[in-house]
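Here you get one chain, nothing else, as structure tokens; it is the form predicted on its own.
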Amino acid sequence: MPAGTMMNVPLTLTRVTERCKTELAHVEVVHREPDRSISRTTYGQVIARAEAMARGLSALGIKKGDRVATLMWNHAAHLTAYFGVPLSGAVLHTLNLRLHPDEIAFIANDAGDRLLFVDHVLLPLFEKFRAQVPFEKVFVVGANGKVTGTDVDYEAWLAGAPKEGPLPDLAEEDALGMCYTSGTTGKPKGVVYTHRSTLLHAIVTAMPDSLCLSRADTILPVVPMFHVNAWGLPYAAALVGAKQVHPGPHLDAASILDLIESENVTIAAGVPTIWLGIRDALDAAPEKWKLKPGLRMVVGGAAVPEKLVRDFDRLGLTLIHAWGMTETSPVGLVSRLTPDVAGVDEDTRFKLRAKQGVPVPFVDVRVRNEQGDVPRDEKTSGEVLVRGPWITGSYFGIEAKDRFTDDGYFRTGDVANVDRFGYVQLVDRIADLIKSGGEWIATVQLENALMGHPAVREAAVVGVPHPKWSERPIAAVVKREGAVVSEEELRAHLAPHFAKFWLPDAFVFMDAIPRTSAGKFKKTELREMLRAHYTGT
């Protein structure tokens, strides 16, 4: 059997920069400054400025392995340290800058980060954990000029940083990227992404029933580029060549808004407090902006009711739903309607829509209980577990065997079931599943419902302590701006839908549902808010 005859070429950052820097060079790269001002630049001018930015790193001594932190917004200049800190053998590691400063410091320690590459509008929440970090040097972006101490003014660096000369040699299966999960069920954990793993994402997620990315958009990834690199989108736009405007700290429905008009964006993406602030501004004031037909908005972080996708349908939009984790780089799973459902009625269509989809290509997705893997009833549900190339295999510096399956599957901790056509629809979390009078219940099912109801425009339930029945559904609601809406109506809104035990016993009205950084519901603080409606302690 004779031996392949193809070139052995490394998927490593450096195929994406080589093309920025030849057949991309004239693209633009647009961003709004913290001052509502907006910036131009290019891909060109993006990539020569990462390369000194990779060579100054390497004249400081950082080596291949070692971790570079960032703490900024979506800009050009964090685009830069996207290619800049991995062209130079180091792992950029961007912090959450939405977490307790506390535990940004953990995850800077836990990481070895030796420097750090900050906003000059973020210091002084740099400030509150700045004793509890050792960094090595410290930059600051967008400071003019001022600095104080011994921070570093990161233009003026990268000014002087050698523009001529070799750059280490990169292999496939070398650390590009880390990120920490969010924590929800004990401590942060890191998650390195290789170059190999980050270019077949990029690929995948452009792939026409993924994403469909061309040369021909203009992406904005509203979601920041500290989670989970920005879900992949500003290595795969510039893979495909398309446009990147970025919002910087400017993240209202307006300023969003505003800038989609201005630049002609076709591709937007964002959790579901985004979408949800960008509808009620659209239905406020629906003359207000011109947006490119055939607007298209991803949706991931949290699961979003079937309404919200009518929503933007009936404003001639096009919401589209995907599903991943840190874990997961993140696209495992994405809502496409595919050619299997042409036939079926507009109702089954808007509610595939509002599922979590179908398995991207690469990507393994079994959904498996004590039985083995679940029927494509639509009713079974069990553990979504994962497997690909860009899926983690392991943690960073710590053990967690309990997290995989002996045949190499991650276990997500999500719940889900499948229906025939083989979509996939998160029901809970393992963690937020309530148990009461031995039955389970689960609760994004009956949020999803409650959200549908239009006076409701957020809403959360939860499992609380009982004498009787070890724990009860309580839903927490948010109302849309001007509603009116009881209890009572919508005990009565679900209970066609749902089983009578499922029914939450009580309809708590709050301003704000409790959130995650990364835009989930907190559900660990919404319980502890309302465990004491039994038991009254």
The other form holds:
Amino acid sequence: MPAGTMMNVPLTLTRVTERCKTELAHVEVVHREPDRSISRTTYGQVIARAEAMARGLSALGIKKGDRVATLMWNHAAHLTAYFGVPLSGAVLHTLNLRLHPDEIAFIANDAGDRLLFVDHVLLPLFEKFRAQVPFEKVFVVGANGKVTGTDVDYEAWLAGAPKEGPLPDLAEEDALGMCYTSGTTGKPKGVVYTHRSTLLHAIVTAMPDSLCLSRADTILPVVPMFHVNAWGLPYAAALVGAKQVHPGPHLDAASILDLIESENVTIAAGVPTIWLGIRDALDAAPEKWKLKPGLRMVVGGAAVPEKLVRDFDRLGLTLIHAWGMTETSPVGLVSRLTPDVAGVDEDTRFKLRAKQGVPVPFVDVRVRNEQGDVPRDEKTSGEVLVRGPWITGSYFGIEAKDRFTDDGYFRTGDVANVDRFGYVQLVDRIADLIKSGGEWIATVQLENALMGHPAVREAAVVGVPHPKWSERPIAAVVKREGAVVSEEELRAHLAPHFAKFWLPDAFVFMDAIPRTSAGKFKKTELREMLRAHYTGT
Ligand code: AMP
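Moving on from the form predicted on its own, kindly provide the form predicted in complex with ligand AMP as a structure.
Following is the full complex, with the preceding chain placed first.
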């Protein structure tokens, strides 16, 4: 057989940056500064600065595979690092500023980060762990020359970096970036993305049946750039040539809505809590913001209650539900209505849109239990297993064989069922399932049903130790502002939809449910808060 005749051009970020410099040089990149003012730049300027950054890093002795950390909000300088660090051959390690300082220090040390780029406004956080991490140099972004000690002013350094000169040759298997898992079970572990995995992921997330991104879009990642590369959106946006808008440190609903309105955002992405806040703000002041009909909001990171999908439709806006993990780059499932479901009624359409969705191209998803792949009956559940070119095959420095099946799938730890159309619906994390009297209870379904009650803003269900049943479910409930509802009403709301033993024994009303740094319910903490319900200890 003859070999293919195509050129062997590696899938590296350079393919994107070259086009940003020529075809897309004028396309805008906008962000909100800490003082709330709006700054504007272009892809042309971002990439010119990124290349200067790459040369500057090389001049400092940074070599292929070295880790360079950022501790930053979403803004143009972070986007510059998204390109500049990998263009130097180094690995962009985005530190999660919402973690405890000791945990950030652990992660930076585990990764062996050589340098740090930190926002001036985040220096107080950095000071809490500076002594614990031996960064060789610290660059302060947005300091306006006001740096102290051995710290370096980022702007001054960049201005002095070589404007010309070659950049290192990159191979598509070279590491581009890394993120750490949230570590709800055990220590956080590093996941390392390659140029190839990042580019393929960007291409597929942009496809029409995925997030449908185009040159005509204006994309606002509310999801932080330190969470799985803001779901890959900064790269996908640059690939398609969409304008990017970044919120800086201002993530409150009004600031986000102002930005969506003033910058004509067409697609925004964030975790359910962000959209809950935005729904409440829109309900409270329906006339305040003139949002374009057709505005799409991508929601993921935690299950979206069906009610929220309905509420946004009522407001003329579209929620698109997607599922992923740090280990999956993250996009694996997207819930879009396929032609196969064209004939279903309206209630079923909402139900499908609230599911995690169907696998995107290249991601092979199996839902498997002891009997094998589960039947597509929407009832039988199993663990979600994934395989594909942007799914991790190990962790940084750890093989973690127990996280993979013998046939090479990554075990997600998520439990789901599949319906006859192939839509995957998560029912729980394995670790959060409740075993009551020998029977399993899946908490996510209870939570979604509870959040369907008009008086409920948020609800989380956890299992607590019980002397007879071993565990029983208890619901933590946050009411919507001004709403009145009793435990009996909530039980009656759930009763028609669940077996009796699934119904929570108690409904505990709270002001807020503890959350992880990524905006997910922190069930370990909630379980601790409620664990004494029966045993008193
Ligand atoms: P992380 O790696 O911190 O992003 O966490 C990944 C985990 O978040 C997944 O294994 C799921 O348990 C959860 N998750 C992500 N997206 C969704 C979603 N759309 N619905 C429900 N859970 C989700």
